[in-house]
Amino acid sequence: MGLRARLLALPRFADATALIAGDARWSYQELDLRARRAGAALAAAGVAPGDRVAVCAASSAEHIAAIVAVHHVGAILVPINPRASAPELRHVLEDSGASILLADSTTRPTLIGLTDRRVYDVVTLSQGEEPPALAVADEDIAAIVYTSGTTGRSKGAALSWRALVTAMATLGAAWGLGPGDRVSHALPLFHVHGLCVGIYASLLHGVAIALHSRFLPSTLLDDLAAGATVVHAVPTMYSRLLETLALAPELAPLLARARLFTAGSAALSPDVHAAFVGLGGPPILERYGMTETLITISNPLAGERRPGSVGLPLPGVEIRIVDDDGCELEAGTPGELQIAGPTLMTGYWNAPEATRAAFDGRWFRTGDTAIRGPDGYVQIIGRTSLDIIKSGGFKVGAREIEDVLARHPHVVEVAVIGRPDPEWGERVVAVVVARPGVDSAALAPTLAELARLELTHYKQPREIVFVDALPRNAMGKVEKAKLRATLSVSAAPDP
C-alpha cells in the first residue's frame, strides 16, 4: 500500500467517531463517503493530478472533507489563512498557481472578488458518486503550505506523501495515538500544526477529533469534560487557558482527565509549563518542527519532559548543530540546528534558489539556534538572524532575556530584540506589555534592576520600550521583524 493510500484508508475504522464540529459528529465511513464524494464532483470539474486546488475556509467538518476529496483525485493540496490580507491571498494563488478555490461562505464573497479562478463551497462539494483510482507515487507531492512569512514573503513548502505520512506515523507512534483517543483542536488548518499534527496524525492513527474554527478556553474545558485525552496547542493558548482557571480553579481538576497536551510554534515558558502542572496537568510536551520539515524533535511521552527544551530527536530524524563555518560544534554549544532524514520537504515551490540556499548538501539550514545537551536534549536558543542579539562580540540570546522579564508579575508578555548601535554593534531591547493600569515609567527601573540581579551585564536590556500589544503572525508567533522595523522611539531611559 502506498502512502497515500494508507492515509486514505478511512473505512478501517469503520463506525468509530472521525469528527465532532459543530452539530456534525460523523464516523470514519460517513468520512470517507463524503470526501469520495466531493472528491468526484472535484475530478467531474475537471480537477487532475497534479493540479493545485486552495481550500480557503473556517474550520468544519466540510472543511476536512474537501481536504481528503483534494488527495483522493491526486490533487495537491494548498491551504490558505482564510483571514489573510488580499495582497497575501494573491500571492498563494499566484505562486502556486492553483486552478480551482474551495472555500465556504464567509470567504467566498472575497475570494470571488479577488480572482477569476472557479470558487467552490465547500458544504455543497458533495454532488459525485466515486472519484477515479489513482497510482500515486510516494514522491508526488501531497501539499503545498506556505511558511508564516517571518522573515520575508512567503514561500511554499512542497511535502511529498513521503515526508507526510512518514513524519506522521512517526509521530503518532512516539506519542502513542490511536482510536482509544480524542483530540480537542483549535488551531488553524492552513498551518503544518494543525493540518498535520491536528488533522493528517489522527486520522492515520483513527482519532476522533473535536474541531473547533477558534480557540476557546472554555470549549477546551468542555471538551476535557466530554472525554478529551489530547490537546495540541500554542503556548498563547495554555496562558489563556491558565487565566480562565485563575478565576475558576475548580475546574482545574479536568486537566487531569487527558493523557497528553502538546505545545508547539513558538516556546513555551517554563512558568507556564510550572503553572500547569501546579494545577494537577500532565507535564506539557513541548516539540520541534518547521513547515520545511514537519515534526522531527519531541520531548518523551513516557520519560522526562524538560521544560525550556523540545525534547529528542524522533526516529529516522538526523540532527547538527553547525558553526557559521558548518562545522560541527561539541554538546553544550550554541550553533546552528540543521537536519535531515525523510520528513523534510521536496523544496520550496517555483523558487529553486530559495531551495538551494535552505540546503546544505542533504541537511536543512534551520535558522534556528540551539544547544545539544549531553544527554541529546535540544534547547532552542531562538531564531539565529532575528533572537540572537550580538552586542559588543557577545551573542545574546533573546529567549533568555524574556524569560527573566516575563516573570515579573505587572509584565504581560515581552519580546527583545537588537536595535543597530554603533558603538556595540547590537544594543539589547526589551519591548514590554504591561498590564493594564501600571504605570510604565515606573516599572521601567523596576525590570531593569531584574535583570541586573538576573543577567550578565552583556545580556541587559538597554532599552525598554512599552507598546500596547506585540505584532503577530497567524500562528501566534511575534514577528520580530516587523517589531523592529516600526518600532517607535518612545524609550525608557536606559537603565
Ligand code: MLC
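Switching forms now, from the form predicted on its own to the form predicted in complex with this ligand, please provide the structure.
Only one chain is given; partner chains and other molecules are left out.
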C-alpha cells in the first residue's frame, strides 16, 4: 500500500471516534464518508493531482474533512493561518500557486476581497459521491507548509508522502498511539505541530481527536475530565495551564488522568516540567522538530524523560553536530545540529537557491545549536542566527518585521530581536532609530498600527524601544547579541 493510501484508509477504524469538535462527534466511518464526498466535489470543480488547494479556516470537523478531501484528489494541501494579514495571504497564495481556496464563515469575506480565485466553504463542500481512484507516488508532494526564515518572506516547505507518513508512523510507534487514545488538540492547523503531530499522526493510528479552535486551560482540563489520554502542546500552553491550576489547585489531580503529555516547538523550561510533575502529572515528554524535518528527536515513552533535553534521535533519523566549517564535533561540544533521514522536506517550493543553501548534501542544516551528551541525549541550547525568534512556539523571522517597520518615513533603521520571556519563550521587540526631531511617543503607536495591518498577530512587536543608534561591529553589521543583552536587563514600555 502506498503511503498516502495508508493515511486515507480511515474505514479500518470503523466506529471508533475520529473527531469531537463543537457539536460534531464523528466516527472514522463518518469522517471517511464526508471526506470522500468533499473530495468528489473538489474533483467536480476541476481540481487535479498536483494542484495546490489552500485551506484557510478555523479548526473544525469540516476543516479536517476538507484536508482529507484534498488528499483524496491527489492535490497538494497548503494550510494557511486564518489570522494572516492581507499581504501574508497574498504572498502564500501567489507563491504556492493555489488555484482553489477552502474557507469558513470567518475567513471567506477576507479571502473573496483579496483574490479572484474560487473560494469554497468547508462546510458546504459535500455535494459529490466518490472521488476518483488515483495512483500517487510516495515521493509526490502532500503538503506545502509555510515557515519564516532569516530572509524576506516565509518559504513553503514541500513535504512528500514519504516524509509525512514515515515521520508520523515513527511517532505513533514511539509514543504508543492507538485506537484507545483520545488527544486534546488546541494547536493551530497551519503548522506541522498541530497538522502533523495533532492530526495526521492521530488519523494514522485511529486516535480520537478532541479539536478546539483555540487554546484555553479550562478546555484542556475538561478534556482530561472527559477521558483524554494524550495532550500535544507548546510550552506556553503548559505555563498557562499551571497558572490556572495555581488558582484552582483542586483540579490538579486531573493531570494524572492522561498517559502522555508531549511538548515541542520551543524549549520547555525545566521549572515548568518540575512544577507539572509536582502537581501529580506524568513527566512531560519533550521532543524536537521542525517544519522542514518533521519530528526527529524525542524523549522516550519508557525510559528517562530528561528535563531540559529533547531526548534521542527517533528510529531512521541520523543526526550530527558540526562546527562552522561543517566538521563533525565530539559529544559534549556545542555546534549546529544537522539532520538526515526519510522525514526531511523535498525542498522549499519554487526556491531552488534557498533549498541548496539549507542542505549540506543529504544533511539539513537546522540552524539550532545543540549538544549531544555521551549517552546520546540531545540538548538544544540556542540558534545560530538571532534573526529567528520563537514566540509561543511560532517562528518569527526578524527580517520580515524589519522590512515592514523600515518602510515608515520616520524610521532611520530598525532591528528586531527576541527578548527572553517566561511566558512566550521570547517576545518580539523592535529596536528603532527614529529620524531626528521625531516624537517617539507619537511614532510608537503608528508603527504598532503598521505592524497590525501587515503582520499576523504573533509577529507584531510586543514592545517598541527607541535608541539613538544600533550597535554595529567593525563590518557594519548590527550586533543583535549586544542589543538582546542590553534589553534583557532594562525594562521597556509597551507600545
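Numbering follows the first chain given and starts at 1. Everything numeric in this text was worked out from a predicted model, so none of it was measured. Each form is matched to the other, and the largest set of C-alpha atoms that superpose within 1.5 Å is called the rigid core.
Any chance the CA of Met475 moves 2 angstroms or more between the two forms, core superposed? Yes.
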